[in-house]
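Single chain ahead, written as structure tokens, the form predicted alone.
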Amino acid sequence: MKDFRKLLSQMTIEEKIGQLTQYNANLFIQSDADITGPMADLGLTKNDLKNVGSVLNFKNAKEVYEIQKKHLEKAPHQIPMVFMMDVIHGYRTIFPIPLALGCSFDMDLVEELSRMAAKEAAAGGIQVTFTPMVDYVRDARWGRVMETCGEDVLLNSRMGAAQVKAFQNGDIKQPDSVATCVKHFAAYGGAEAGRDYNTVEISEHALREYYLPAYKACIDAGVDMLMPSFNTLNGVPSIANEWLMQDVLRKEWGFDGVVISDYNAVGELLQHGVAENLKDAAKLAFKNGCHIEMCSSGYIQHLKELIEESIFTQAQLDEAVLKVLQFKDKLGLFEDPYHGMIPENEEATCLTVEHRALARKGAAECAVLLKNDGILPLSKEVKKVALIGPLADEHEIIGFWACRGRNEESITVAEGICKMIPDAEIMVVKGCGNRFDDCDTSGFAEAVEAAKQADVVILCLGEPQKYAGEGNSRTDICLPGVQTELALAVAKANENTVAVTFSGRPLAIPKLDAAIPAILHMWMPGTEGGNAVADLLFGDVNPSGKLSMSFPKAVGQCPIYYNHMNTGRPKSPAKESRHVGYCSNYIDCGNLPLYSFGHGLSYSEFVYEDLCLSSDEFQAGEKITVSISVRNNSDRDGKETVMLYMRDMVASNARPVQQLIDFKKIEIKAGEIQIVTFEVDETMLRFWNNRNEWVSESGLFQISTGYADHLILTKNLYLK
């Protein structure tokens, strides 16, 4: 290993905390005169660029190729760069975004992706991600639910570690593999209103609870780094929140990792009003513990004076440099600073016919059957289809955050179906746009005359795809524009219909759902998704996604989840007058969700027929079997989500309704019956108490299994 401790007594201060800051590739290939634009908005010299430690935003291997050459030219000691970016859902081959992949309850199927995505993001010269997210989410305004696995905190725990895993199979030193970047600590997917980095305001209770396990998951999984949320927590900002970064991050957690700040996070410290200054900002990032400072220049400009104010000691500032250093060398840039990567490989690694049938896959797997009154699956057979809407033949469905996605290399809808059926005439009719100000009505008659001439219509809905992800919060997540006044028109011109929705986040959608016969939720399902898209509905591919998120009746019951507490009142008696009850229900829509978490159809149908516990007691140390019984009552092989909830009856905290404390995939012939077991021990049943104690209390418990809307089977269960 590599002496360290001897290259940074060599190193000047300037060159030490270089290493400590991040910029984007542009600075760095530009003109060795160019030192106006960014570079002077940032207070930078030409000096000060030599020095620094890691690169974001470029765009292709060759790029990293001769930012690195060019670096290593110049620098005094040799110290390889270090090149991340964003590789949320696929590099360049896509596949459907996280909130989706949830929906598959499939980490093998989430582990094959990601691999996928880590051999093409390698040999783009991508050596760290900023992925897992794996934020705790419960309100689809938000424009980043998309970017998580949903409501669930055992969903999402398991699914972040899954990613780790993935991407660095191992280890991250191998050219086909990538370092993660666990993200955004903590609780970013809290925020009021559901407004992108607004305020976050949540007891330590249900942060422990619910928003904090699924960073330790990933922790336990072992992560890389850790990047705080802009977001302020408890009226602090993340990352100079020392109860967060330091407490429990490091002291209770004992993460040893790199911490990286988001993007502007240290100036933006100004803008929350907890630091006069940049030199304030830097003082209360670098104070708890940020060694990497991204896309702003606190570190830079103040750092060395903070040091010389005796604010920080130079060992202090050695240790975090220490920290960087140890973690490229990890990634084995001191051998090979370009980790494997040789830039004429890129493009035959990326899209190639492998990966576009795993991304096809992954897409069906995904997909949600939320409706289904019988119409689908449809026959290959049919003679002429009305392929109606404004999704119908557009490329724009692979979903935001696509990093080097490209739009004209997806597969529309139209595309797959021709394919599914050559022989069929399809008429393609847009009829109106899915834009908000996207108002006109005068295609509405074309589309309804297609849908009166068709055997079939498969209506494509849905939010564009820029309309979720960072920055993207929606006050009203119904369709966009007219789409839904489109959807009952032509579902009155032909009751043979099928709507087809796309969307990055849950939508409202009670309206469809009372005119159409069925409805598939592809979410963004990436490259391939107009071909999954056929794969279902003509039945090749059997939907056995399930909800990671609540789908809300309206945008008014936001934030929605099914985990959620009774209360003391907790529904009215049968046609009760609400002003007799004062019950906590809504008067003009209930409190259920259209669809809750959990909900998800299949072409099979499947009798959960018997639960079975080994004991009805038990004590901590002890575990009890739970066998579940499952049967296919069809003629169609599929694939079932089982899943096991408990809900603890009596506490000293009021507990939830239901939680989720395991779930298997299973697949079952036509016909078959599977016994599933799950073994549940003390550990599973314990919670946060009102002291921020992880406790279990001795009581009655009910375990059950099937899905949040619809618990098939429970047994009592009694804890000693």
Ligand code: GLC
The other form holds:
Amino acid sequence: MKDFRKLLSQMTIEEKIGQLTQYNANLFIQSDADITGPMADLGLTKNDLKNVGSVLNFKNAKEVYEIQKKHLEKAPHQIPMVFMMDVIHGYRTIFPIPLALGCSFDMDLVEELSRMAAKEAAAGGIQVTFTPMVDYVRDARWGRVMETCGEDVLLNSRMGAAQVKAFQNGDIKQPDSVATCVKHFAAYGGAEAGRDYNTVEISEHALREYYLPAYKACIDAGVDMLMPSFNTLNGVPSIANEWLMQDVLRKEWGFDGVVISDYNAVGELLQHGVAENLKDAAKLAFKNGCHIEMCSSGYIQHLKELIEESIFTQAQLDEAVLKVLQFKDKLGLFEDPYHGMIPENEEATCLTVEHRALARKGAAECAVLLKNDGILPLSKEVKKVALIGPLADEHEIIGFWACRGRNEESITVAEGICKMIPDAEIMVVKGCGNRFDDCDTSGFAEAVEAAKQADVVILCLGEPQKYAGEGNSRTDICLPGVQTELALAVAKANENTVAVTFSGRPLAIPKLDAAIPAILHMWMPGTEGGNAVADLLFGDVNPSGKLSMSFPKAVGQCPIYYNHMNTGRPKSPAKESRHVGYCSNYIDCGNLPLYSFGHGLSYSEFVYEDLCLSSDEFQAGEKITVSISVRNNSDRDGKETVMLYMRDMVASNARPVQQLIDFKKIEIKAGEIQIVTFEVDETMLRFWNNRNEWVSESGLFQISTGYADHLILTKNLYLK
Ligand code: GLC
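What would the structure be for the form predicted together with alpha-D-glucopyranose, given that what you showed me was the form predicted alone?
Everything in the complex follows now, all chains and molecules, and the chain you saw is the first one.
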């Protein structure tokens, strides 16, 4: 690591503060004379810009090269800028949204896809990605559930760590490595009513057990940066939250990486009402350890005054600047400001045959077969197929946060199906739209007619990709428009109907579930979505995805999740369909989700035959081996995620009815048995008690396999 003391001694205070700022690329592209628009809005001068230390939201590698080159021609100390962007599920070759990635339960796949994203992103000039997003979620109304890995702590933690490892690849100096930034710290996914940017009020117990662990897992995996969240957490916006940013992040967890604000999050402290003006906001953010201010100008406009007024010392300023300089040095930018990027190489690195093949594999692995009455897989000998619905021939299936991905480069379902069965007659009928106000049913007649003529109907339904993602929360999570009505009309015309659904969140589709023999959920599958649909429907790929987030029966059930408390009046499947007074069931809906976390079918039949414990009692410091034998009782090779759950039957805190403590995805050949083993130790049984300690308590635990509301085998285990 370089010694920056000499450099710091030579820098003016304006040059130092410039290292603590980040602005959009467009400010650096426009002509020097043009200080209107964003620059003026930010109160920036031309002089400010030449000191700025980092850039986000640039177009491509060429633009990065030009900005860096122009900057270094005038930079007094040759301090390179650092270039950052959101590579959430691919750079140009887009793979499934992270909520879908979680459904793969396959960390090797996540690493493989993230490595591909890193190579493409690095070729595109990106040196840091604002990834992984590991916000824990329970409410499908929130638009950003698409960015996270769902309602389980362990899954979010492992997914986050896998992304950090794959993007950074051991050395962020390497030309095909990208530094990572874990976000949004903390508990952004707990926004009240699933409304984006809304208030978050969560007990420390819930924070510790559910909302915080995945961030810590990323820090333990070596993440270089962290981004605080927009929301208030128990009354105080994260970026100004001393308990969160100092007591937990720095003192307790020892995080010593760079902290970057979210977009104008410093400026938003005024709207939150915790800062009187931008100077006050800058003071709060800097005091709580924010090193880089993204797209607001509190630091550039007021940090110098705050130092002159002795609110902060030069030493504190130097400490923050040193952190940023050291990060740039870790990226190797002082040796090579372009991080090995050659603009001409970008196109050749992206969207290659290999990358498309990997995206196709990923899209198939992340899909979840929600229902199958036996109609799937379809025969490739089928003669007439009706492909019906607003997403039958739609390129917009790559999802929100698709970085440099282009809709027009995606494979539609129609294209995928036509390639799969070239000799079949395929009728493509849209039937209706899929936006909220698409209530026109005039296309139904043509759709029903096509269904009547077809051997098989494939319905392609779902949300538009813009209905999830940042700022895209919904008060309902049904299929928008009249898609359900279209599906019912088509299913009536031809019972050989399957539905393929697309969304950035769980959908409430009870009527579809009741009427359609098979439902395959693709989430937003990315560039190769159409080919993956064909691979799955016609059996070239055996579905293996398991839900990373529960699908409610109705939006009124939100938030709904598998690891809930039992309560004094537990839900009762027996009462699910009718209301018996004074029970916890809604009078108009049961308590069970339509599909639970962990649900997902295969074309194989997996039989869980035995669950054995190496001992039925143990104590802290000892390990128990759990072995589970699973048979593939079919003639088709398949993959199965074997999950291990535990339940603490009695403790000083009420404990969740289930908690995933491990999982392994295995391949089982047709007719074969596999034995999966896990190790359980006392630390896996701990919880955050009401004295704010991580503890386990002796007593009875149940160790189970299966998933959520559908446990298959259970054994008792005593912790002495
Ligand atoms: C956005 C998002 C954040 C993203 C940042 C930069 O507002 O909240 O996730 O990394 O701005 O694009």
